[in-house]
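The chain that follows stands alone, in the form predicted on its own, written as structure tokens.
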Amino acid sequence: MGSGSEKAGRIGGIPVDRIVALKAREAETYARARPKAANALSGGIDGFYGGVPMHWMNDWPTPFPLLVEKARGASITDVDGNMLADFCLGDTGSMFGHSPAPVARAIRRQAGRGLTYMLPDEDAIAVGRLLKKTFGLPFWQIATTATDANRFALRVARAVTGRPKILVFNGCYHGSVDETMVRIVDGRPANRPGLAGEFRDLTAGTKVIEFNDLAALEAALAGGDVACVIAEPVLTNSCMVLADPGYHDGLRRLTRAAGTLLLIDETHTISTGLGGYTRRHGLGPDLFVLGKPVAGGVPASVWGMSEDVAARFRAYEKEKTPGYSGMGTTLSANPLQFAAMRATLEEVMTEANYAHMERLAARLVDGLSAAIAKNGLPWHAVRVGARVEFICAPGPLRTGGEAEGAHAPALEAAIHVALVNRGVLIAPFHNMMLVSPATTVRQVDRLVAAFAAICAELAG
């Protein structure tokens, strides 16, 4: 589509001029009311490379990071005493709120008990039944983030197999899984760009095709050589991509009839409802990954296989050479993961929880709808489940394609910065904001008024 990009002096439908005039005036605002985080942040924090402890905390659009002093359900309040109404919620990593109380409990709970001695307890035999039940397959595991899910699952899939190659979407988000960090550029396959200290040609193991197009998928599965296809059920990370109606009925058909393994990782659509998109559109994978609020905001991630997946990995097992898997980390499937997983499952991730995370989706999307209507702008909003962005481009977008053309970085930081100067967070990435069971309807409210009245100072 490329209504993103820079077109006429223009970016989104929005002058140049206008869009950086904005960014100036709102980071300075921000510097203003952060006297004691610029003294700490402003030069970077001392012993960290880059001045941060993670890398990503630079990109954050705002002139130096947040200091955070503390967060409680859907609210993050900073050292200099500004209170933020929350819609980043950590990138889903607090999707159900910072701290929820069940969760609380469980890790003071915990704490007196022991974190970790590579033994189960009683709430890891809770848990192993909360995952059949919630999520449907009948076999898991236990990671500490969905990367590391993804690479053990992947793992499975090339042994039952017997197949090297995985398939992904152009455009998808699997963590830092090195089968995924391939895009299509100038129509072919490639490494991703941008990534660091990258040797190999990732291409050798990897298929790329494009979301929503079942005539690419049945003609790259056709060799005979797919082990699995590792799919979002939605593209989340890059201006979200909604799946065509059928589609998903069609991948799954299609990859049965090539005997090519599915997996789906639900580590944001997880925000569709309780059991993921998975659950409420009936998907059927062999495989299933899920990280990030799955233990309330404890580094956790699940991973599970089908009773026909499991009966293979089980055979495999029995005929290979005896020796390390290459599957699992010693601090994985740890007490206290399991008592906040146990918490999670069975008092926060519930129907009750995600119908208000619904609800109030609902009227945040069509809040943002109608303030981008109202001003004319060539933009949409969208939506999955709990989960909803604003895209600075004409939709819907339909391939991970599409959605680079649309994103607009310039745009989009602006509109970040002062969100945040007008009370409100959303993820720094791709316009990004999730719905708690802590959100309140004044929340949504701020930051529909917040977001309209930032478009209408952009449509002059």
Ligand SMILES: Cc1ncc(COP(=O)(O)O)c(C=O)c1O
Contents of the next structure:
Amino acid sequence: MGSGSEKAGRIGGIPVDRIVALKAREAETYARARPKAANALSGGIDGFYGGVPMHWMNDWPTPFPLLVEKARGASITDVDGNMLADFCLGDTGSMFGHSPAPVARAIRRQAGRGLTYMLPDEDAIAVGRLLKKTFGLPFWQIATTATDANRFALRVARAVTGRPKILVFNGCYHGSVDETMVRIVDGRPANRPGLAGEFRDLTAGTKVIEFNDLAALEAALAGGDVACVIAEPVLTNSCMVLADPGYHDGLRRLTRAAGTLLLIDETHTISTGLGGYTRRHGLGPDLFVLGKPVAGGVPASVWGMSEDVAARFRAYEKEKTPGYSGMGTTLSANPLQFAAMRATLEEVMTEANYAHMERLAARLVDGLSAAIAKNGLPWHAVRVGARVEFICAPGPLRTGGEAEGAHAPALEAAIHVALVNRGVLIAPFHNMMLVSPATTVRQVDRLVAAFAAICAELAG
Ligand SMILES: Cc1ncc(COP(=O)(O)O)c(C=O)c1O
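How about the form predicted in complex with the ligand, since we already have the form predicted on its own?
First the chain shown before, then all remaining chains and molecules of the complex.
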């Protein structure tokens, strides 16, 4: 992927040779500070294909991954004794901090009571009540990943509407849900480039348009064949794209008018505040998905339905051919998930914690913006609640296409490693930073100072 701001030997306004030199220097510093990890990981971990237990672990721009000893609150410590302020937080799974005390307590308690039995317990009863209260929708199901929750919710959407297609936004990511893997490539819908083992033409069942384009939405829904629009309220899986003022009103109005359901995937935008972007902005979705941090880091996800969708699905189930629905997985809704989810919903996802996250995230985005401005860089910083990004291109971005153009992998990688060497870990993808309830002002200031120093060095 090229950078939209790539001009004659420059990426994001920075001469390429300066970026290459920074990356090389920082890679050496990184390796020197981690002899144990270098020894254990440089050749890959024996027994794992590709040398890592999950191939995304090779996506970190560091010469080899951190070998973690422990993570607590908003800090992560590697086996070589380096402690970092963690703003990646497991790419959102630990958005509320590593091992929040109430969750750790609940897990300890549940550990002696059985870990999975395919039956409800009293925590399940509490979680049902908490999901209704926190997110507003009346009917819920539990899955184990956001990927699965989206997959099941999309099945319901197709079942109740009797329509075959879904609509996604260019640049979206909703987990490894096959039917969402469609992009606009050279102006036309196409399978997302790079998909392994995908021989189907996914565009047959999926329409794709740009975010923030209501005219394109209206045209795409006009055929009456779209069961569901699946949307993040803010695109967070490319460089961050905020919704234009009024865009969500338009999205809701046009989907309703077309008889198309609206699935809001809050897996990342739960950073916005209690109840997510949906509650803060009154989105009124038909279907709602939340994964990653909903159980404080224990694998779990939830998907909710409106009264109307639930009634229609009940009617559909009465009529459908008896047999396996294609929904559900064996370990989902297990008591460990319920213990952790109850603790998260009752004691961790609180107004007070969100207020702290919001305050520090505002401080962070202001600090990053000031560093960008001071160094005259053609970049910008953006935020949705506790989720912050710096983007090495001018902003604001309005579409997934623009976001892809703004992506500057080589420059982002150099900055990432330089930040690690200055004691701060950010996400390996698109410069994402999360502020947790455990994050301190000192950690934020450390990140801002490190970023400012790197900006100054890059700006020369
Ligand atoms: C918005 C969104 N939905 C769903 C997912 C999938 O989550 P998981 O990998 O836990 O299934 C992601 C992952 O990044 C995501 O960003």
